[in-house]
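The chain below stands alone and is given in structure tokens; this is the form predicted alone.
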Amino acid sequence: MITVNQLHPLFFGEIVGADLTAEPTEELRRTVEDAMAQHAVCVVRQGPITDEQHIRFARLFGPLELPPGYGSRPTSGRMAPELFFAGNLDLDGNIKPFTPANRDVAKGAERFHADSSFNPLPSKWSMLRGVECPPSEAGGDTLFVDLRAAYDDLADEMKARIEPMIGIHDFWKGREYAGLEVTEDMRARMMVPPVEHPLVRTMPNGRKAVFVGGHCTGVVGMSESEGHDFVEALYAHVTQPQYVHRHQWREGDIVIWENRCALHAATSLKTDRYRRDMRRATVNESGPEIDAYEYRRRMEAAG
């Protein structure tokens, strides 16, 4: 029997009793969809599973967004090429040395953000799995924010003001604001033009969310400085402690979050004594199963 518990006063569900090693059932799919509609973020308490079982589970809910360069990634490497990696290991599985914060692209993930909001593909969910998890006292917890509850608490005047606004999501500008020294070479190696999303997102169940985060750097129709100040004020509102839940990882956990109405932020590791191996499947609302950069290239080529 699958049960769902709420771990935070506002959101964050715990799904217990699901067996992801078995062939997925309609009951599993429906239970997870319902839990996500209610809680926006859920942890599936699950023992270790394979990459293939992780991918099979993710595909129940939509097409995958594939990692950049998917077509050229080895199929016999340390992990399945359909998954994104987060952690402190290199390609050979060894612990990487620390990188100074101003030169660490991943450091931007310590600001609250929605995965792939800088891409044109319509992102739905992320599913992050703990393969190797250091003890919580070593760092590596993940923080989550409920953007629906934050929207609910806005003054009516502010809700009306932001309803028609369009946010600008710019990966490299967001990294600059997070303190990274962005070079032209970095931009050339990973070309990510800005994209636009409404500042207010409406979920399928009708709940609204204020859609800002680390990749949202401005507002269409405002100057760069004015737009940045405006979205930063909203960011300060949505990241207040009452909207935040801290997840302490257990091996085998799969945490699913709604990229349309929840933000997340990494917490840094305090030591390199421990291995951290985290693998993520990203599920889109619709579209082809493709990496976002190839999708953008095809769109540009089509005019």
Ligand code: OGA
Contents of the next structure:
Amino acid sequence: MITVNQLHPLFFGEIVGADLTAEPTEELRRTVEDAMAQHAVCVVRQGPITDEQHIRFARLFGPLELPPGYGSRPTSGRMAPELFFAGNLDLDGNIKPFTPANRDVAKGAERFHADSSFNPLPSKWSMLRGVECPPSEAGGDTLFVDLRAAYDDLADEMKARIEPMIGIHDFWKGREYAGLEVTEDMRARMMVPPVEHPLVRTMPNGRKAVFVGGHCTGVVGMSESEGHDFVEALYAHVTQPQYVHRHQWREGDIVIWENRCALHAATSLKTDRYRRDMRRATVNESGPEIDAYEYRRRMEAAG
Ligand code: OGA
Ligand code: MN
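Having gone through the form predicted alone, I am curious about the other one (the form predicted together with the ligand); can you provide its structure?
And the full complex, kicking off with our chain again.
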């Protein structure tokens, strides 16, 4: 028997009683789809599972977005190459020392964002699994925002004003606005031209969301500074405390978030005393199972 509880007054479900070590059932798939439509973010409470069980579960909901360089980048064998890594371990699984440089790399994720909104392929969900989680006092909680509730509370004039607007999502500019120093070398190693998404997104159940976040740096038709100010004001609105839920990780948790109507942010670690091993499957709405950069290259090659 699978049950769903709501952990925040506005959103965030807790799914209890699923067994992801067993062959997934249609009941499980439907329960999770329904819970996600209602809550936008859900934690599946679960004992330890393997990467393969995690990937099998993710594929029930759409084709995987594969990590950049899938199939060509070095892997350790420690983790399935289909998964993204979020944590403080190097390829061999050793804790990365708590240096300013290592901390800076994590900074981008500490601004609220929707994963992959800078990619042309429409991202659906991310599913992050806590393999090894530091105690909450050591940092590493993850924060979530409900963009539907934030939309609902906008004044009617503002809703009408943003309805036709198109947001510009620019990975490197977002990193710069987050305070990171972005070098030409970094840009050259990862070419990410900006993409556009509507500022208001309508979910299949009819609820609307104001789609801003760390990668959304402007608005089509506005000057750069005007667009930046405009999306920053919306960002300040959606990240107010009443829309935020803080998740404290328990080992085995899989937190699933809607990238179309929720934002998330990492919180910094305070020490390198603990291992943080978090692995993420990302699913798209549709399309081939491919790494987003490879997809972009193919689109460009095809004209
Ligand atoms: C991610 C992410 C936050 C965290 O995996 O996309 O932003 O707390 N993670 O690890
Ligand atoms: Mn993220």
